[in-house]
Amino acid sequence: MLRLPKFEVKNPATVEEAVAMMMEIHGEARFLAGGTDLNPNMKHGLFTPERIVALGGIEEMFGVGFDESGNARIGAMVTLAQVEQHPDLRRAFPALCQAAKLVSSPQLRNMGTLGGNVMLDTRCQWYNQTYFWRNALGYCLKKDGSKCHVIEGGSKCVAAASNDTAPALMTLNAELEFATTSGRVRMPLADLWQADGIWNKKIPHTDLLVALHVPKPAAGSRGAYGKLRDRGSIDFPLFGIAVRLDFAADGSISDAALCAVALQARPWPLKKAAELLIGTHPGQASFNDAVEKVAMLAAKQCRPMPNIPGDHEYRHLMVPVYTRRTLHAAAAGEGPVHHI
């Protein structure tokens, strides 16, 4: 039986109290949102914090709101199920809601939070195992060891970012609001990441994600999220791609954004590929030709590694397939693309 280690629990009522509680302990401490990722990781011995700072009592971190300009503020403690089902979010940010809908299972989406998914730890099939399994293997770069089992002789951890909502939020130019020991800061989500599978964020564990700010989309903007996985629920992505398409008055694409996930330690924007779509008209040959070029360019740029379960060569073959399908789904205003 896998059991949780011993720890104390703190229940702050404000954001400032939560940050202070993280800083006052000399040992390791962790924030607890929905717990759907932290709890199993603690049972596997990946984290053994002396203190858990539970965020469920902080009212500021809940709720969805829009200002007069149509910009959204989503509390970090809003559940994935609430994001998926929120009618205003579904109209404004379809790719985000589709991505939230494809995370895990209904039960876990009812507990898991949007903030927790954005701040999800990187994953690797050599890391996300029990302590006994990892001990028998001699551990790895990410935890307790000095050897990378993905890349022979590798000196850098390549555990993969596997958070479905992050690429969708990046195509939407979302910003993050953090509470730190020196006050509140806001930063573009695209600036959060670093290419380090051990810790792929540029901020410390003690900074608390309070809310996500998503600007009003362009008129007529459409989006979609495509996810490759073995089963129709539960699984983390073997490959994921988010698409945003903005349209001019004549029906042509005026701007586009693509972002992939489950490849390396950070979500991967496909900027050059997105530029190929600008000026094309969905439903016409120009768009279909551009989609094929984008799919092929994505296949060149996205090279899956054997860092997560699933054959990496098969995952690579699916990159252009899912890129193509998700682009067509976004252009048509259709639902999420996923493998069952």
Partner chain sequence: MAARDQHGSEAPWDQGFRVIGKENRKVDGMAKATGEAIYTDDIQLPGMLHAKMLRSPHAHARILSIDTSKAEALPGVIGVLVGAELPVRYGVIPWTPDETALAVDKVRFIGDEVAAVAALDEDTANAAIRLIEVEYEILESILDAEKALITPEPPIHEDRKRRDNISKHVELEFGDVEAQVSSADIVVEEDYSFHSTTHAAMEPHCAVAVANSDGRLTLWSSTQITHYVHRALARVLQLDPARIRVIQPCLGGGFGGKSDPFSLEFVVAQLAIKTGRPVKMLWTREEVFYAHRGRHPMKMHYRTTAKADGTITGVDAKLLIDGGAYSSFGLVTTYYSGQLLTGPYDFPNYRFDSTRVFTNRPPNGPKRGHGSVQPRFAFEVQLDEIAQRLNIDPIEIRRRNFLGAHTETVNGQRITSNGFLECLQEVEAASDWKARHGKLPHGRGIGVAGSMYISGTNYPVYPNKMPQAGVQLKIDRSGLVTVFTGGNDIGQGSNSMVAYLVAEELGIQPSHIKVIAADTDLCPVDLGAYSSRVTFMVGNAAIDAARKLRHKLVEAVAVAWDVAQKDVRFMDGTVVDLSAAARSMTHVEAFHLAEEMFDTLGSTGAYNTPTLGGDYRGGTIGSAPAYSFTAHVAEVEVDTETGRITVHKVWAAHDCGRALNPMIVRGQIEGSTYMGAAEVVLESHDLNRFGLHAGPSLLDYRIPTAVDTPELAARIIESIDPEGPFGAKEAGEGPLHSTIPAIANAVFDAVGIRLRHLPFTPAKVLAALRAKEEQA
Given for the second form:
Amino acid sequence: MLRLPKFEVKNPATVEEAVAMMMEIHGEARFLAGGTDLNPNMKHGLFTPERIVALGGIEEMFGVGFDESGNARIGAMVTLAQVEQHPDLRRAFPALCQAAKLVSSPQLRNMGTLGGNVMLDTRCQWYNQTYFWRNALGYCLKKDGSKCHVIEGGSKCVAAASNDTAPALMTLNAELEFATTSGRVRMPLADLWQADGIWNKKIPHTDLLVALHVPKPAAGSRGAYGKLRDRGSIDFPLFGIAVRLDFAADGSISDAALCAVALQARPWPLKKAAELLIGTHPGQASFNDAVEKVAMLAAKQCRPMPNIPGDHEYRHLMVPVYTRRTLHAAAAGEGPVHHI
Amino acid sequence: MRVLRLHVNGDCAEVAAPEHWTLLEVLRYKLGLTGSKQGCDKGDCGACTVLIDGVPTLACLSLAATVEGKQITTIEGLVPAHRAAGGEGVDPVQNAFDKTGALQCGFCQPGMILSAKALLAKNPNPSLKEIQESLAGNLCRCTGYTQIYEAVVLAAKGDLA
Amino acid sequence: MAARDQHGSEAPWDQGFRVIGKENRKVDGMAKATGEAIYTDDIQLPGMLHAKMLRSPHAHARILSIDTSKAEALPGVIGVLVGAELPVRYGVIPWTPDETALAVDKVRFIGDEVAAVAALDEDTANAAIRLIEVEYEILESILDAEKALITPEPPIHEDRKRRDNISKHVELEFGDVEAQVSSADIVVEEDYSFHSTTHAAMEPHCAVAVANSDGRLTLWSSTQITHYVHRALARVLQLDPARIRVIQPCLGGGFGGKSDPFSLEFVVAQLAIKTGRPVKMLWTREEVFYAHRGRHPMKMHYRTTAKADGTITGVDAKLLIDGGAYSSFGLVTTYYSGQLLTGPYDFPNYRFDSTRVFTNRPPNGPKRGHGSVQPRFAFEVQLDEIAQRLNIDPIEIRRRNFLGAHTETVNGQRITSNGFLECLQEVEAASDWKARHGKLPHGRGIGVAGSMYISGTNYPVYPNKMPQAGVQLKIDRSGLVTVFTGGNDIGQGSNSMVAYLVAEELGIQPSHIKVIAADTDLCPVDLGAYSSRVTFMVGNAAIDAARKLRHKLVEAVAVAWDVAQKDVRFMDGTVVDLSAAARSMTHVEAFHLAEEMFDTLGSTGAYNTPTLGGDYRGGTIGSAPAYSFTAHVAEVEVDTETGRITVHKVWAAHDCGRALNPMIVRGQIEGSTYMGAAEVVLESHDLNRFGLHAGPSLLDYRIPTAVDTPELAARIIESIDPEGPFGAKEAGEGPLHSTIPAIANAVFDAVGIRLRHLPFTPAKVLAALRAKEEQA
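To test you: the structure above is the form predicted alone. What is the structure of the form predicted together with its partner chain?
Zooming out: every chain and molecule, the one shown earlier first.
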């Protein structure tokens, strides 16, 4: 069996305790939420922390609640299965719940958390491998080496953001609540990312994501998530796209947001494309025309690379197809767009 | 090394284990509960599925040091629980898997049966689609799944002469 | 000799079958359902060490030196092993012994085994592995079969007679294929290819060894071939085989992936001897992908000639087979790639030219449907194309070319029972073929394919005239019958099969049978679970043993009752007197009477194949005592925008002779069909540009989940075979063959594209659809 590296496990009861435990040793420590990403990565030797700070005992990080204005607070330790099945979340944020439902397998959704999915390490076929495997080809830019095998001669890691829920949360303008050594920090999810596959977040890994805040959706807002993958379960996205459509009283689109994932290091918002939808009416030619334009623009803006497994040229061909289908699904109040 | 108090199959087991051991390693190699299988090392196959507080969970991706205080059910726990509840023989889901021929090599089946148990506890009369979706994290290489569906349907019906 | 007795296919007691043909539970089902069943990695012994393997990071390199001193110095390390300590070569085929337990002078693929460490725990063993220093001289690697064919230097295996990279070449011609070309109404000639796929049995390989102080060695191993492992251990370890015991515990799936002797078996044995402690090695999933022995990739060229009415006049085949780094079963693969295609259709003229080459890839071997799945795919697609071009219904063309029963193939294979027409009829009716083929909306289609497969082979791997299968029975005074069989139950249910046969023959309940299997100290030899031989051969041996015992039991009761032997009948554990209805006894009482009369009671039975095969070199390879036949119809949907093929349903009709337990037969048909479908649309054992497996995990090698598996409609066709055990033939491998071409042909029906190169990725489908549009 692949083994975990030797470490100690701390089980804090509060967020503050957890942050302190993270900082009090010289060596590397890691937060452990559901363990569905960190544990395989540690078995692959990608992380070798001396300490694991396990978050399962921190009550504050659990639970889903809505304030009186209808804004949601989702604890970072809420599992993907709980997100998927939560009736109020499903009503308010269909794209998010659809994305959660399409993450991996039932067991991994029972274990994996929403916070963990947002904080997911980037993925690459040259990186998510064992020590032996990576050693055999002299490692890579992201871990232990200096060469990129995706772009030969490349000096910037292009490992792909592969978290299904991140683009959905981006379209929903979610905010993240972190606990840091200097107190709580709240930041828009859109500001979290940086285009670096080695660590695609602007905060250090020692900051603890406590909760996600998702603002109340506009009345009649709709959304959907589309996911390309080979199997109907288990697989990470080969391409993912989330859509939010808000509607004016006359049924025309008043606001729209699109965000793609499984391309490069960060989730990829398609702002210009989304603007093309504003003012159009689903069910009318204006919307269908706009969808075609959006699909073409998405294909221009989304350039899959041979970072994750799968034929990247094929993935590129699927960008307009999944964009179009997901837009139509969102407009119809349907989704997810998935081959099964 | 830490002494863990694990609630496994209704018992409280005190077991000394290194902190970097997974629940699967502790179950198999410390407690001798070898019914939970290891097929893929890292969460891709479902053979190590156990129930934690009734929820299907992968023991190979769970640290033993994080599941103290939780109720852990492994495949070995089903017959004693069934008997304690006044039943005879084996658990009806296990019985159904045997009766329909769902057990070929049997390696995936402890995990599969526990996933099926959890499904039926939540949804006593699942549709074929619900069965398929609930078992979509348990890979089976022998059966093509068909006789597994038959087993779940049979267990749901309770018609196990 | 008794081994060649024909037992007949009828029920033994003139009262219909009481056990056979019923959906009896399996003998080990409950143990598996409850977690009681012990697999190899479930074995833990006091003081047991954990061993790990150092593997080559290079595809092709010479080992200049190995320094293990740092590893040996690591606290907790108890034993280290390098190739020089076990230099004797082995191979499952004795003519091609080109493997060593650990690399001696060269490594031949990334993942090849180089050294091993046994330590107190796994972490220490893993740490020690990294401390072993190996100096390599890197050699040019050959990752492509075409390149291997034309590149004799550097030879991957250096000390063979031929200095090139050709592992095996077979060219055979029956009749005159060239002569058919000018007279044919139609000639179809195309290239096809089959990619690399692997078994992915859920249980990773594991072995545990104990060397006792009396010089006896015991090995528990997740193997399908206990007997060959026994022989190979004796050879490599240079020990008296009488002091080696090999046991196969419960096995978590094989599919051919555990049919070779593997490095870990020798390594744990030698480390156990060296350290005086039990040693276990459990491979990671990644290591299983390197060990591989999966389906050989093949590049195939077929030319078929036919008359206007669809009658095949000749088939000409040229195949290039990528063998990977070692021979494994490759000699047999090369023959099978040609020899097994000559049914269920009559080929009046046939030629094949098959070449297996060595490459620096993980070694290929036997995967379910060994050697014949690939050519079957090519030929059945070609036959579909002939039907299309001649405007003949694809099922009809298969009927017209039917080979027949009790006949001989063009290459001299004896055909006995043959239920192929019934298979075709079954899937034709079940799929509503006539109303739907060619008539479904664009994007949806159905396709058909047929196939045949061997029920065992009369080629015993190492030449000998001893039985291929032996069974021993022991009677207990409790009424229990213990069956000892060398047969390997790999999940296919062979232990259950043996129990049913013995129960039927003795007229007792299966619950009174206990099966002890695959333990070389206890069980008579069986050659192993490969070539779909176990039901046929072990089954016949079981009947042979039981029948001998039955005669004694009947005689003892007849004497006690003073009736004719024909009036004694065993039925479900009760012995009745047919001449006096009121008189009966239990089978336990009968056992006591027989033991009084004959002393301690037992029996042995055996099976050997009759003389089979054509009178030419290689004529016995692929000649089986019986053949199974299959026809599938697959229904697919092609999303013309994404290129994705969804296989909705497969109707799979399989002629297994008599179904000894229809439930188990269905499971084999369904499992085979599922596995075949996965090879078309999902699975690919790919290497990257470094020659390293692109994704050696069950995340990246995508075997279907429950939501990816088509609806499987298994149909059993029973052409009772005159020589099979109660008329049975194989069911475990044959039903895979038809799946793949049936799907390919269904895709043609759905969208009019002929896909000839597996796997059918969505990208390939889209490219083919575009090419078709451009043509139009």
